[in-house]
Each structure stands twice: as structure tokens, then as C-alpha cells.
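Given next, in C-alpha cells, is a single chain: the form predicted alone.
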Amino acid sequence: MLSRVAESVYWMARNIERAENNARVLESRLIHALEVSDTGAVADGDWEAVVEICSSFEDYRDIYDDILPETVAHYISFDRTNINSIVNCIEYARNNARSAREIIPQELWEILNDAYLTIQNQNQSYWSMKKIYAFLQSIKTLSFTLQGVIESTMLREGAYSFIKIGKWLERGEKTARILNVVCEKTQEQEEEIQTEHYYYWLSALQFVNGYDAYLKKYPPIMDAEKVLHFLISYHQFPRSIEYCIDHVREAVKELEGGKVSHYSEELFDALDYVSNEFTKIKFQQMTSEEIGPFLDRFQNNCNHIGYVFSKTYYLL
């Protein structure tokens, strides 16, 4: 497989996953806005957190002065100046798929291309929040459909492994980003207005679609330590950070035929380093304040793994 094709399927998977993750975070916030009184400092902090999770708050501030629900929703969903907006992610994924049409299933290309063309033919400038909500649901359904096509039709060869690596690396990084922002917000609330911080831990679970799974594992109490363990190192939850990294390593191992070669040694070392970090924190009771540096390191390590992976397989 040519390195340009491998790069295309890798980034196709990452952009599909990114679009779904951002849609899920924004959808969860919109639902919560309908359920409670959405005014005041806490509400503003919520919308600010959504921007920080899905994009860059500094970039947002360069364009907009206020944090308004409608503005944030449009920025994350449709703004072309936001490189991580959902419509941009879908376009990037579609272009990546077009470059790899010879090795991906025809249905995968057709579904992704149809979704792209549908978005292109719509004018989202004046969409209501209700219509944006329906759009976010369609993006999640699109991601589920594409993943179903991949799992049910693709040969378990090199292209499949590159797709898996892109998906799991993107997902693990997003979970870490969500937890990082949540930890910061809980500290701010405790210092400023003494608000009960269980609210943000509930939000973290909802952002990763993990609330129902969490309740099956733990009593219905938003305990920070339990939520952190569940989202960082619970190996049976498919969006926990450790689960994602384990699957990245498994896909790399499959790609290498179960062997560590001289050119892949650096990549395996980077993955082993992250795995050792998880082993260390499993035996510690860490507060949200103490977990922040770990999450910062993990996000940096994810970037490093992505760089080493690209260098190893000439995707740069």
C-alpha cells in the first residue's frame, strides 16, 4: 500500500471520529440547555467548555466577542474558519476517502460522499437550534453507519489497521481533552461560586455517551474519583483512554505481524511509555487537580505517538 493511501485512510478515520465526537459534545450541551435554566455564570462556562473541547477558545474569541448558544453551535457545526468544525471534518474525511477509493469499500465512499454533497447543498446560516440538533444526530448516525460498513466488509489487512489506529487515537485524545476541561471547570467552580461539581462529572459522562454504562458499573452517584477511573482506565468501556490506547497498540502489532522491527521500535516505545503511565495511576487516588498534569502529558504523548506513527510509515 502506498504511503499516500495509508495517510488518506488514517486521516479519514480520524476526521470521521472527530466529527462524531464534536457532534456528541454539542448535542449533549443542547439537551442540557433545554432541561435547565440556561442563564448565568455556570451556563456561560458550559458553552465555553464546549468550545475548548471541540476547538480552540482563542480562535473563537478572534471572531466572536460573546459566548452565545447560537453562535457557539454554528461555530462548532458550520464555521469554515474553524478547522475542527463538523462540516470541515466531513469534507476532509470525504477528500481522504476519494484518495483511497481503490482500497476502501464502495459503500463507504458512496455514503460519505452523499453526506458531503447533502451538506454542501444546504444553507446553514439561519438554522434554528432545533435544526442544528437534528443535524448533530445525523452526523452521529453517519459515523455509526460508516463504522458498520468498515467492520462488516473490509478485509483485515493494512488499510483496516490504519483506520483502526486513526479512530482509537482520535477517540482517546478526545476523552482526555474532555476530562482536562472538566477538571479545570470543577476547580473554577469550587473556587469562585462553591457550586457542587458533580454537575461537570455528569457532563463528562454524557459527552462520551458513557452515563448509562457508568450507572451499570457504579451506584448513581457522581463521585469524581469513580468517574475519573471509569473514563481513564476502565478497560471494558470503549471510550476510556486506556481502552483506546490498548487498541492502538493492538492495531500496530497486527500491522507489524506481531513483531517489533528496527523501524517500528520507536513507535512501540512511545506506546509502552503511555501504558506504563496508566499502570502508575491505577494504584493512586488522584483528585481532579492532581489528574490535570497527567491529562496534559497524555495529550502531548498522543501528539507524539501520532508524529512517530506518521514518521514510521512515511505519512508526513
Given for the second form:
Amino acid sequence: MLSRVAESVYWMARNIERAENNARVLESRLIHALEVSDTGAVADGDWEAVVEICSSFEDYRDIYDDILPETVAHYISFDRTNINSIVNCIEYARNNARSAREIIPQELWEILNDAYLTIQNQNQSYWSMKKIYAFLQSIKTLSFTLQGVIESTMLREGAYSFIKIGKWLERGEKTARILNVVCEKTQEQEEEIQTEHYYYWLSALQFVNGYDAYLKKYPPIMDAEKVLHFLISYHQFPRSIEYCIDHVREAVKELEGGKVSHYSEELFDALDYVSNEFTKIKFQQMTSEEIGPFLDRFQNNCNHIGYVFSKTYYLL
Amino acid sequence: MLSNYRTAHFFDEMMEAEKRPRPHYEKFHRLLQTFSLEDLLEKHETAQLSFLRQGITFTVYHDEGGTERTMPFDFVPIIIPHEEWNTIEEGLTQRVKALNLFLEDVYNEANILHDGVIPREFVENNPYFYAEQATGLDIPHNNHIFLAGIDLIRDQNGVYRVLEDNLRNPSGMSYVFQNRFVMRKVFPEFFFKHSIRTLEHQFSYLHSALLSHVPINSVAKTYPVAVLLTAGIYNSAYYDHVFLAQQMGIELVEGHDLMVKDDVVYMKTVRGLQRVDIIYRRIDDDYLDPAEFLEESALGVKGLMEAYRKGNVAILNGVGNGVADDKAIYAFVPEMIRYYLGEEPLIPNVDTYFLRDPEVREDCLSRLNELVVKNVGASGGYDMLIGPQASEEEIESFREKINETPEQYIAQPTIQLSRAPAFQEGRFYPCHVDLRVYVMSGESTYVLPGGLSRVALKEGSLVVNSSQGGGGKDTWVLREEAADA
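Having looked at the form predicted alone, could you now put up the form predicted together with its partner chain?
Let's see the whole complex now, leading with the same chain.
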């Protein structure tokens, strides 16, 4: 397989996953906003967190002074200047697919192209929150459909592995980013009463669609330690960081036919390094002060894996 | 359905006279009557959407960048009876053979120039004549034309004539297949009643023609590695490239996917470098190799030409083919056929006048309103004057251009291009059509049955190019037995 094509499918998968994750984060914030009286500094802080998770608050600030729910929703969903906006992710994914068309399933291309054309033909400037909400759901459904096509039709060959690696890396990084932002928020409000924390940890779970799963394992008390454990290393939860990294490793192993060659050694080393970090924290209690640096390190390590990965397969 | 359809003084592919179809269209005509207008509108819509959804688009460039568009599809097919097709097949095989001999000749001994059959300056002043880069090359089968697209038209008497040869990067083959595919999906009824030459298995011919061009120094002579070189997703014919690569099962590569090391071409894969034997390139000569053509080209591969010259890689179509398919050389193709093959051309040209000749020029300038004027270096319907349809200003501006650089222009009588019914906006009306036929060559030559029928959907327009609002039709070549059935 051509390196360029491998890179295209890798980024296609990342962009699809990113669109889905951003849609979910925004959606869950919108639902919450409907449930509680949603004004004041706390609410502003929450919208800020959403922007920080889905793109960059600094970039947002360059354009807007206010944090209005509508503005944020439009910025994350439709703003072309926001490189991580959902419509941009879909367009990138579609162009990635287009330059790998001859090796991906025809249906995968058609569905992605269809979604892209639909978005192109809409003028979303004045969409109400209700319409945006429906849009977010359609993006999630799109991602599920695309993953279904990949699982049910693709040959288990190189391209499939590259798609998987892109997807799991993106997902793991996003969970880390969510935790990072949430940890910062809880620290900012250290003086506040416990109920505020409760609310933050709850939203962290909701952002990754893990609340229901969490309730099956733990009582409905948002204990920081338990939530962190659940999202970082609960191996049965398919969005926990450890689960994602293990799957990246599996996909790489598959690609390499189960062997570590000299050229793939560095990549396996980088993956091992991250796994070891997890093993360490499993056995120690971390406070929310310690968890921040850990997550920073993890995000850097993910970047490093991405870099070594690209180098290994000549994607640079 | 076609009760208000008028053939006027044009040759109509389908209707012999008012309300009377030609014999080979009778069945189709009968079937058409069984559909209601609503049916047809719905089917028409389904067909257009199918193209869009599959991303079968081409890119049109304008000031604000590029837009992806689909080529409009019209469901009234062009049906060609068996015997007529035989003539086309033979005539085009003959023509491509002569054109290939011409290319081999001008880049070697140039006998045809020494013998004065073609004036030397027509070749030597041609901007696509790459003497320096392409002279004396030893190429597989001495074949320069792996894939040709020959454009045919029919005049008011129904006589097929060659309008243009495309020997560089003829596009549109994917549409032949997609038009058929969509037609089968939307109008399965038609196919039960007709026995037509199938398009299945055609790629095995193209594929084996491609692989027969193994370069002499290949180390994988039995299983050579072939790739299709594209300019990328922003190229207007990108879908065509994707389709061909997919159907032939070869890698679709861009310039930066390839590299040349020690005069050998490699592609960059996730497992390192892999040697490439045959490159079917769909980028122009100018962009092929920055070391020998345009220095700023980012689409090509540095050192490619040297690898080609050394016999380490084959490049298809050959480098420098442009000298044989420009609009001036075109006029000499009948002479080439006589010169190289000692045969009479089976399919005539359209008469062509050279405006460089003062007498001819004077005559033509006095009647520009009845002629078609073309820039010999342009393609895609650009820089072209259609006299009978042009305004006074347009004619004047061409008069100036011709006087400025007369050698740049040729003129042809305005042919009353044949027409065929097209169903657009809920009614049938006559539109001008032409036919691009694809000829593939390797060890032997093979003509794809049918081809791409292009239709000028703007009522009265003569321009069929997709970049200028043209559309496509399915083309059916009837089987022999079907003729009497």
C-alpha cells in the first residue's frame, strides 16, 4: 500500500471519530443546558470547557467576546474557520476518502460523500438549537454507519489496520483531553461544595457516553477516583484510554503479522511506554493535582506515538 | 411521446422522419411509448442523483476555484447497428495504426518529412514536438499509443467523420461504463428486449494491453508492476483515474508517491520502496519530469525521463504524442494512412483549411460566418468560433486573432452535426451528438464496443464538451444476430 494512501485512510478515520466525539460532547452539553437553569459564571465555564475539548478556547476568543450557547454551538458545528468544526472534519474525511477511493469500499465512499453533499447544500447560519441538536445526532449516526461498513465489508488488510489505528488513537486522545479539561475545572473550583464536583465528573462521563456504563459498575456517587479509574483504565469500557491504546497496539501487531521488526521496534517501544504508565497508576492513588500532569504526559505520549507511527510507515 | 419532435434538415440518429424511427430504433421507440411522463421524469431524476452520490464528477475551474459537477446524463441511447460498427472498428484501427507509425517515424528517421508528405514546419514548430526528449527511444512494441480516444461525428448525410484524435490523455472512459451501469439500473426494461455488445470483461483487454509494455530492463517480466499516475483529487478527470486504476487493479499514484533512484522508478509504500515497471500517466508531458520539462512542476517525478530512456520503465501514452493529435496535423492523417499503410482511409476527415496560406485565409476571412475556426493548440472547446452562431463582435475578434497569428488557426466548414432526441425538463428535443471511441493497443489493437456519446444539451448548441454544458448518453452496439431478429 502506498504511504500516501495509508495516511489518507488513517486521517479519514481520525476525522470521522473526531466529528462523532465533538458531536457527542456538544450534544450532551445541550441536553444538560435544557435540564438545569443554565446561566451565570458556572454555565459560562461549562461552555468554555466544551470549546476547549472540541477545539481551542484561545482561537474562539480571537473571534468572539461572549460565550453564548448559540455562538458556541455554531462555532463547534459549522464554523469553517475552526479547523476542528464538525463540518470541517466531515469535509476532510471525505477528501481523505476521495484520495483513497480505489482501496476503500464503494459504500463507505458513497455514504461519506452523501453526507458531505448534504452539508454543502445547507445554509446553517440561522439554525435553531433544536435543528443543531438533530444535526449532532445525524453526525453520530453517520459515524456508526461508517464504522459498520468498515467492519462488515473491508478486507482485513493494511488499510483496515490503518483505519483502526487512526480511530483508536483519536478516541484515546479525546478521552484524555476531556479528563484534562474537567480536572482543571474541578481545581478552579476547589473551594466550591462537593455537588459542583459531582456535576463535573458526571459531565465527563456523559461526554464519552459512559454514564450508563459507569452506573452498572459503581453506585451513582461521582467519586473522582472512581470516575478517573473508569475513564483511564477500566478495560471493559471501550472509550477508556487504556482500552484505546491496547487496541492501537493490537492493530499495529496485526499490521506487522505479530512480529516486531527492527523498523517497527520504536513504535512498539512507544506503545509499551504508555502501557507501563497505566500499570503504574493502577496501583497508586492519584489526587486531582497529580492527575493533571499525568494526562498532559499522556497527551504528549500520544503525539509521540502518532509521530513514530508516521515515521515507521513513511507517512511523513 | 415524440409526436412534436422535428428532425428538420439534420441527420437524426433515431428518427428517420416525423414519427417514424429508423429500423434499429424501432424496439426502443415502442418501449418508450409504454412509459408515462411521470415515469420518465422520475427515472431521469434517479439517474442524475446516482452520478452525484457516487461522486462521478469532474471539476470545473473558474475564478473562485473549482466546483465538482456531474455530467448530465440523458437516457435516450445512441444505437449503432452491427455493420456500421464494423466499419468504425476497422476505420479506427487503421487510423491509430497510421498515427502510431507517424509518431515512430517523426521521432526517428522522419521519412514522412523527407518525402515532403507533411511540410516540415508543421512538425518542427509544433509546441508538443519533443525532439530533444523523445527522439530515438526504444519503447516496447514501438507503441506510442496505448489508449486513444477518437472523436467521431456524423454529417447531414449520416456519414461518420473523424473530428479529432486524442492521443495524449483521452478522458471519459469511466463514463462509458457508468452510463451503462446507471442505464441498466434505471431502465432495466430496455435491456430485456435488445441484444447489445456487453461492456463486461473489457478491462481484461485494457489490462493486458497495459502489461504488455514491459520495459526491457524490468526484473519482473512475468508480473510487472504497473501504476496509474494522476495529478490528484483536484484534477478535472480524477474520477476517470480512480475508475481505471480500480478496474485494472493497479495503484493510483501521485507524483510525490514516486521517486527515481539510480535511474529506476520506485513507489513509496508502507513497506518501503517498491520498483515500478509501467506507468500509465494521466498528466501532460510538460509536467512529467521537472528535470527535462517544466522545472516548477510538482506533479511529476524528477529523473523519470532518464529512467524511461534507459529502458527501466515504460511510460504510456508515449512522450511527445501531442505532435500527432493537434488540429493542424489532423488534416494530414488521411495522407499518413496512404503513406504508411498504402490504404485508403475508411473514415474521412472533416475538410480543413490552413489559414497560414494567404489565399485560403482571404477566402475564409470573407465567409467566417459560415465556418468553424479552431486554435490548433487548444482543446476542450476553448478558443473556437462557430461562425453561424457567432455575434458580429465575436467574428471580428477572431478576424483580428487570425490576422495576428494565422498559423495558430484552422477553419472547417460548419458540419450539420447529427442529432438525437434528448429528454430534458420533461420533453424530448433534438440535440447534437458526437461519439468518442476508445482504441487500446499493446501487442494487438482492440476497439471498445460503443464509446462515449456526448450530447450538446443546450438546445441548438454544437459544443458537446462536458466543461461547457455537454452531457452523456449510453451507446449500444447491436450484436450481429440482433440485426435480423
